Structure formats: C-alpha cells, structure tokens
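Next comes just one chain, in structure tokens: the form predicted in complex with its partner chain.
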Amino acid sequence: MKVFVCVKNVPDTAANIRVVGENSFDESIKFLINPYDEYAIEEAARLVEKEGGEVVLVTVGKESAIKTVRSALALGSHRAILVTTDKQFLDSADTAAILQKVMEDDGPADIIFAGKQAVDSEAMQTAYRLAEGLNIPIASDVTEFSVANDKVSVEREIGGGEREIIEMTMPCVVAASKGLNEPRYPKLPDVMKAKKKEVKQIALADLGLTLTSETKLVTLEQVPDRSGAKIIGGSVSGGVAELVKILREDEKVIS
C-alpha cells in the first residue's frame, strides 16, 4: 500500500503572532506539524504498519520547513518531498494544484491522507481540491477510519455531535479531524533514523505548473485580547445574583 500524506509547516499554536506591514506576520517563531496532520500522518503509519508499503509525505512550504519534515519522518514515514516556494500563504487552489503534480509525478496512491484544516489561513478545501484534481473521492472532518475489500469506510462528524459513515472506493483522501487517534511520541532512534530519510526538495518554478491564485491576502489585522475581567465579589449568592442581574439587564445576553 502506497500512502500520500500532506503536511503543512505553521506557526505553534501557543506562539503570538505579530502582524508585520500589511499582510505579513513575523515569522521568527516557533513552527512545527500542523496539528491536525499529525492525526493524518499518525493513520498513515498505522494503516502502513499492518498492510506493508510506505508513507510518503508531501509538503509545501519555504526552505524551512525542512525542520517540520524531519520531525514528521520520525513519526513512521518512509520519506517526503518537500515542494519550496517563498510563500507561507498560498492559494488553497494552488496548493492543491503543487500537490497533484508531485503525487502523479512521483506515482499514485491507495489513499492520501490529510489534516481537516490548517491553523494558520484555516482555510478549510484543499484536500477537497486535491480530490477532484484527482478525480477522487474525500471525506473531510474524519474521526474514524478503517479498510476493508478496497473500500474505506469513515466516521465524519457533523452537526450536533452526528455522524455520518461514510464509505468510499480506493483511492480516496481522508483529512483527519481530532479523536481519529491518538499520535505517537517519537523516540530517539526514530528521530535519528529521521535524518537519513530521504526528503526531495523541489522548487515550485521547476515544477512548470501555473497558478491561478485567485484568493488574494489583502490585510492582516491583530485582534487584541479583552481587557481584564469585571471581578464580581461577595458571597456566592450575592455574586451570582449580580451577574444574573448584568448578563440580563446590562448585557442582554440572557432573558
């Protein structure tokens, strides 16, 4: 079985991000696995360490994110290949186009897997861009997953805490949500036999594709926390009251 993940190089969630000019942020931050892809890479690893072949990462991103790709190999990934562009935003059209190039280049899959979103532009559709560049099914917001006579068969979550089972023939992608699985720790060793997997890097230009990027990133606007609390005090029947009181008269969130 041959697996496709993608696997996208953001900020860490935990970093603050300061806007730069008018549509940059600094980006001499902490970046690593965007955390929904650590579920996808994790099924991957799985799925690949009952039925044998190789999980191949792909990722699109600037030099480095090499650093994230590295870390990626040693959670069990056989290899990657890294597309460079000097862009951390990109067009999820493009996106998707680099990544249906370098899969039919490099030969195609049983399945791809992939994060719902990424935390950064969260922009939510290009697994589903993928798919249909491949003329494949896709399943997003995937909290389940299994294999069986060439079939796939997902859990995806909806509303209301539904869920909808799916199944789809192979191949597919699956872009995985959190609770698919619990990802791995990688361990030492893992983490040095990371280092001689092989990665190929790849310049977007050497590709020969063309882009459309017709999603233009116009502003980027920091968003202040709130001030402090107001600290209602008193007894707790006092205090309760109170709030009861403003979130009903002042506030007019309750009735």
Partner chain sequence: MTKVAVLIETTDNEVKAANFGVLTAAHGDGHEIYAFLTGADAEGCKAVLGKYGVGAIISIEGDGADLQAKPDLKAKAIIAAMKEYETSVLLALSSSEGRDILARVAASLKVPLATDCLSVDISSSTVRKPYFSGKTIATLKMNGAYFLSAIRPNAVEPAEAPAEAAVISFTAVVGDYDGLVVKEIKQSSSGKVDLSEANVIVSGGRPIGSEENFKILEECADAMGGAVGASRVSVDEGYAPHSIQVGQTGKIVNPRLYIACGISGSVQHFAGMKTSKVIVAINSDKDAPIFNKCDYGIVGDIFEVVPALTAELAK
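Alternate state requested, the form predicted on its own (shown: the form predicted in complex with its partner chain):
Just the single chain follows, nothing else.
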C-alpha cells in the first residue's frame, strides 16, 4: 500500500511573530510540523505497519523546511519529497497543484492523508483542491478511520456535536482532525534513523508547472495588544446598557 501524507512547515504558534516590511515576517522563529498533520502522519504510519507498504511525506516550502521534514520522518514515515521554493506565499490552489504533480510523478497513491487545516493560514482548502485535481473522494474533520475490502470508512465531525460516517473507494483523501489518534513521540533511535532516510528535493521550477493562481499576499499586520478586561457590575439591564454604550462610544464597533 502506498500512502502519501501532506505536511506543512508552519511557525510555532507560541512564537512571537514580528512583521517585517509590508508582507513578510521574521523567519528566525521556530518552525514545526503543522499540528493537524501529526494526526495524519500517525494514522498513515499505523496503516502501513498493519497492511504493509510505505509512507511518503510531501512538503512544499523553503529549503529550511528540511528540519521539519526530518522531524516528520521520525514519526514512522519511510521517505519524503520536498518541493523547494523561495516564494513567500503560496495559496491553496497553487499548493494543491504542486502536491498533485509530485504524487502523479512518484506513482499512484492508495490513500492520501493530510491535516484538516494549517494553523498559519487556516484556509482549509488544500486537501479539497487536491482531491478535485486527482478526481478522487475526500472526507475532512476525520476522527475515526478504518480500511476493509479496498474501501475506507471514516467518521467525521459535522458540527453541533453531530457526526457522520462516510465510506469511500480508494484512492481517496483523508483530512485528519484532533482525536483521530494519539501521535507518537519519537524515540532517539527513530530520530537517528530519520537523518538517513531519503529526502528528495525538487526545485519548483523543475516540476514544469504553470501556476495560474492570482492570489497575492498584500499586507501583514501585527496583532494588536489586548487591552485589559473591564467588569460591569449592577443589574442585568444596567449592565447591558453600559455594554452597549462602551461598544458604541469607546470601541466603535456598533453604530
């Protein structure tokens, strides 16, 4: 069984990100595996450990993303493909097109895993666009997964505490959510082995793709510091009136 996992190199959510210029940020901060992708990697590793085959990671990013790729390889994957680019920003359409090209060139997939979203852009479109490009089914927000008789069965969250069960033919895309599994913690031998695993680097220009998306990152703005909380006392009616006054006169969020 051949399983691809889409992995994104993202800034640590605990990092203090500093905007530089109009549309860049200081990249000296810590980067890591997109948290939702860890569930995808773990599920792929468990599947191949049970059924046999290989797990191939696919990443699009700058050359510095190699550190994140090595970390991901220590989580039970066999090899990786890193498409390198100096572009500051790639939207979901271009990213999906790149992932599709790499997977088609490397060989047909039985299953493609991904995180349900990236914690930096949170666009939640890449997995859907990839499935559309490959003309295969997709399920997102997946919290339960199983394979039997060449069919994938998943359980996914649909909001309001409701869940639904979907059965898909293979190949398909499975976008993992928190709760699907408990990602493993890499042991020292796993980390050492990951340093020797194959990471094929391909320059974006060498893929022969014509990227058609016209989306541009125009500006980035620093998140403003939060102001102190204000407690409104008194009766309910008096508190509501005071809140409306603050929202209208001080915060100017209502007219």
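Numbering follows the first chain given and starts at 1. Only the largest set of C-alpha atoms that superpose within 1.5 Å between the two forms is called the rigid core. From a predicted model like this one, the values you see are computed outputs, not experimental measurements.
Core-superposed comparison between the two forms: the CA of Asp12 stays below a 2 Å shift.
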